[in-house]
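Heads up, the chain below is alone and in the form predicted on its own; it's given as structure tokens.
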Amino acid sequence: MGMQKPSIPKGTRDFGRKETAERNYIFDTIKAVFRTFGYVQIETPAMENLSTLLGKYGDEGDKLLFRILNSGDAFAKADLSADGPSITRQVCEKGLRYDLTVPFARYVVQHREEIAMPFRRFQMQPVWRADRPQKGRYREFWQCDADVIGSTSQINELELVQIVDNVFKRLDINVLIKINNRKVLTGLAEIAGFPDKVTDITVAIDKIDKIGLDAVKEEMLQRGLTPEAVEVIEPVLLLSGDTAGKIARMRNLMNGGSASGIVSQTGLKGLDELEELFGFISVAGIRSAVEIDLSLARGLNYYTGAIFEVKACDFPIGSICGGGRYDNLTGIFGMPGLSGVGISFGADRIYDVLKGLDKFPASLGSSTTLLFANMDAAVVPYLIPVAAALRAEGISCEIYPDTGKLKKQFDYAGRQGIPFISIVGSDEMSSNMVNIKNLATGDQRQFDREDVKNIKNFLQN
């Protein structure tokens, strides 16, 4: 047999030193902001029991679950004369997690005795989906979620908006934060006279950015709405102006002012919630643009209140962050009535935006600040304590391990992006000095070997 060329599964990626440093910059920024709002980090296992995952993401989602074969010879005990799905159930009892929300719900129910409510948690871990890989869609990708559960107050929604604002200001990305409320969408279906077609209506209007108003109207008719119903919905999609004006016009429509004359209590409640949230936002000193977008309809199945979506203003890409409120996350595990609200940052898309706008700090790629050249084996014992003293001060340094030609060591520093090099020979040793050169500027200085403070200043300025 010939040597097999190494490869990785389709839809997965290796991250080299540079990508990992850039990704950590994103994760560390998000983490730091979460912590300033009192969110605590938890982690859950890569695999969950299949019974935890199945039936939580709809039929489509169930198909995308990666299943894990039972250990040992999984097929030995199975009844192989059964149908496919039943064989699968016999040989796979576990699966890789599909998102972080269902494991979070499981965690809360399982650990409810030790959790103080409201519980604010964040989680940054990979998830797996057996999707067809394509550009920007992977089978393994990271999610960064923050949720607060056990409180219905909209102060929680406000804080999520503030978190988004803070994160993207720190990353230097201009964003537009769009907000809607699921109850307003329900109300819209009610005043249109089709209360059972909320999903049909929202799936259609969610495409307005992509296909335009006329195509959306056409799709609503194809989904079984009447021209009269479409006439009720159309003015909502054309609303413009400031928040107060949008809410006032919507209030009038929900209060019997539409072509149908129907009143929707649910819709009015949703408008009350939006008004309260935008009241909070107006005094919070938020720097990003925030607007009501009544066509926003993401993740309908479980959102019951506020819905958020965040778009980058200066770079063409889908939403880079989104979320909303759900009233019954833990009900599926037998603990009903816990309301929560959460958001998820799209790490891969944020990475693409930072890359596209060239916003990553230049210094991320290098891990070592100072390389001690190895000219002469006799010098190494002299260098070891200097390197140790600098590391104790938080300066990253390495001693080139093999004695050899200087050119090779300079090449290494260049390839690794190491900014400083120290070349110490017998002269420096006899006078107890170290010699350090800034490779970018050519500036070269000599220091007493014990003078860690000044060496550190030179390396950091």
Contents of the next structure:
Number of protein chains: 2
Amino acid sequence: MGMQKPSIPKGTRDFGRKETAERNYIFDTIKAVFRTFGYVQIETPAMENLSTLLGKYGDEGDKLLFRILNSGDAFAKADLSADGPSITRQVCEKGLRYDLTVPFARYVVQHREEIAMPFRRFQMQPVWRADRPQKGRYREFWQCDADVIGSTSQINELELVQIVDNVFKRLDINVLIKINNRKVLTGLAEIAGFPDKVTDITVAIDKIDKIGLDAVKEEMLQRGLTPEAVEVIEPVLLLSGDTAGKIARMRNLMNGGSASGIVSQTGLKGLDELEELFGFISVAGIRSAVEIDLSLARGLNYYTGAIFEVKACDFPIGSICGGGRYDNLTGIFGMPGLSGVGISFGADRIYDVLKGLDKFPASLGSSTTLLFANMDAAVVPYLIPVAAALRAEGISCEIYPDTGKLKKQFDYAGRQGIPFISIVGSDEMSSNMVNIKNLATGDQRQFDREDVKNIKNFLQN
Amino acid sequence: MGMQKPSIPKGTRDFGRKETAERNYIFDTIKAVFRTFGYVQIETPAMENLSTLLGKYGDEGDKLLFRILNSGDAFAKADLSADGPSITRQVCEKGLRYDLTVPFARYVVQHREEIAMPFRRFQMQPVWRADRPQKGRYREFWQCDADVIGSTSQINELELVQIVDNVFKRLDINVLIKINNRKVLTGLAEIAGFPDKVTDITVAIDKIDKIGLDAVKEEMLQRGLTPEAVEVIEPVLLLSGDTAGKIARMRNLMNGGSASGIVSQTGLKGLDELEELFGFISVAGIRSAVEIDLSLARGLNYYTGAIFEVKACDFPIGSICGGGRYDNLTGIFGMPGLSGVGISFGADRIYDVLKGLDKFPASLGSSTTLLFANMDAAVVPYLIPVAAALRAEGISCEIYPDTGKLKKQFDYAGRQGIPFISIVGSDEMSSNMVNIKNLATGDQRQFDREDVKNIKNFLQN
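Right, the form predicted on its own is done, so what does the form predicted in complex with another copy of the chain look like?
Up next: the whole complex, starting with the chain shown before.
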């Protein structure tokens, strides 16, 4: 046990007092909003069986799983002449949670008998990915997910939009909520005459903000679409105006009004869903901007209905929240046909936005309201009951533990952001008083030692 | 991706809505108390470098660490002809957090420049140990630790006693707080004439509650003490009466009054500390029973001053909280001479006590206050603004998302423990009213749809 220069694994972070307080502010705000919508919190273990995790995130995802070496002598019975992946399979049975969705699906199937549907659950836990660490990308990060399963009503989609609106209103971040529907994307592929190329089309059009219309068209051609198909899709990418107008023009296209003349029932169903959702939104008092964005595809080939994405209006960063509806969350665990819709808040990006816009409340910087200076050991037993009475009233206070120079104690109050200090000496003790000074204003008062009510008033004003 | 029967690794747990709410009640209570004493929360990563963890918990502890397989092809460059432990060292660089103390020590050294001393920190995070799972022992469990470092004053010990008292008062659990001092144990070994057998003596006397006085004496003899030494120690094990009396009699023994006549300065210093601490306790308004227990040794050879242990008075379970003072927390990381004192709350055992005594608040069972029934899709847009207005007032409510039979919706309210239901039909809509029924009392009222204030009053009374 020699001396070591300590460090933490790359891609992981320590959170100090200030960052933890700021992060809790985000988590607590989101939790409070989830709760007003009747969402209940659950927690799942950090470790899952690899049989639960493998194959759920594609080949790339499998590689990014952190695997736990079996305990005991993991190698005792392993065939070490095999290749690396085979040895890995022999010596690792568990992995760290990669997201909250697969553990949720596993949870629902495992506990199906206990769950009342519709089930509104939220979960806020860290996840781990062996990604290459880079700015803003970590190997340990937190996800905040809310999902409703067991109901196909668009009321659930509305609620998620309301949750987003409420959270960012409380955090004082202006956001734009973009909504699309996967069925409309399917319809688009159908009326373009390439029903099997939904993925190619969505991957291409998802890039329109980054690479522009011409490059998207070029990419669609490279992905095997014909110029005629691209001609069908182009007007959709150029749609502008209000939501009702966009839906009406899309309905016309899906109804045989495109250059191909093909009708897509799936596309029409998606438009019905969008129309119902926007009808609900119009009466819900949403304060954020909400718009339909038919280019929104969110990489994942996973959603089957609504697709959401949220962007901060006043800060340049990617999506800070997103989600959508899926129709087969639990099918992989043998429980098919369960529809759900969910969203996930990106805590790290929201943190960056609040930092960038300087929107964290100033009060998060300080944890202690009042410091009792300790000039003389004799004063300590005199102060202990005062501090105890204030704490019983919810006032955070400290007695400086070591008797010593006042300057050091003032420095401590300054570094900790403590706004009030009490300096009690023999004069105060003989008259049963305490002195309290507001360090910001210089205002100083004397109180009877038992007068907790007035001390509290002074500290809270 | 065939069907699988999902499960979780042995020794880990899912926490459903009720357990999570109950666990949050414990964590939130402890946090709120920590905060009134000016303790600040920090968080450290789940994964630490094995160089940080190894050698800190003894050989047994090293075996219980969960190790993370290096990412990429971990075995590509490994010498697989070596033995198991050697292969393990080659392919694993990281491990899961085993406790919160070593990561805290690592944190303090790594961030020494940013930390103002004295540093009062708390931390509530899961830890992982590859222990054999059994009833009440898990491979993933939560620790709630508070420590003050950078101060040797007994005010810190007092604060921890106050924190314990406050937490269990708020949780409505009667506790006995037992206090000892490691220096007194050292003194005991000195006056017994075996200063190098402190560990043997403390390990033996720590068992007195379990095996009784005679067996403890026998064990001390087996551990190499002489009958004369045991004769010196025996009166200490038989001490009874009030704290002042116990300290006075111990002071006499440490001052040359034992059968050996040896004086122990270390023992006397320990008694000074105990006396100062109990002096503070006497003026602090502590409501729990606090007693000196000279047989309290808490296995760990780690403490150098105060030792704490907390037991539930009305429920048979081991210690539910414990801690003590240590003088060299950060020495292993190259920063010697930093003294600290801390406690750790055992969340799982506190949970068991609250369950066993039926002391969880009944309100934790329900997350939603009001369910709006959904008998007819036409009513949904009428209800959306009412629900939104109530949520803005902090009232948790849900609109049942799928139109359907009232019985199913009542069943849902029952299973979820929702206390109020609103059934709005065309009559209410035409008069701009909402009906709300208290399901427990049967009390039913009508309100104007915009009359949020009176609806809120009805729901909260």
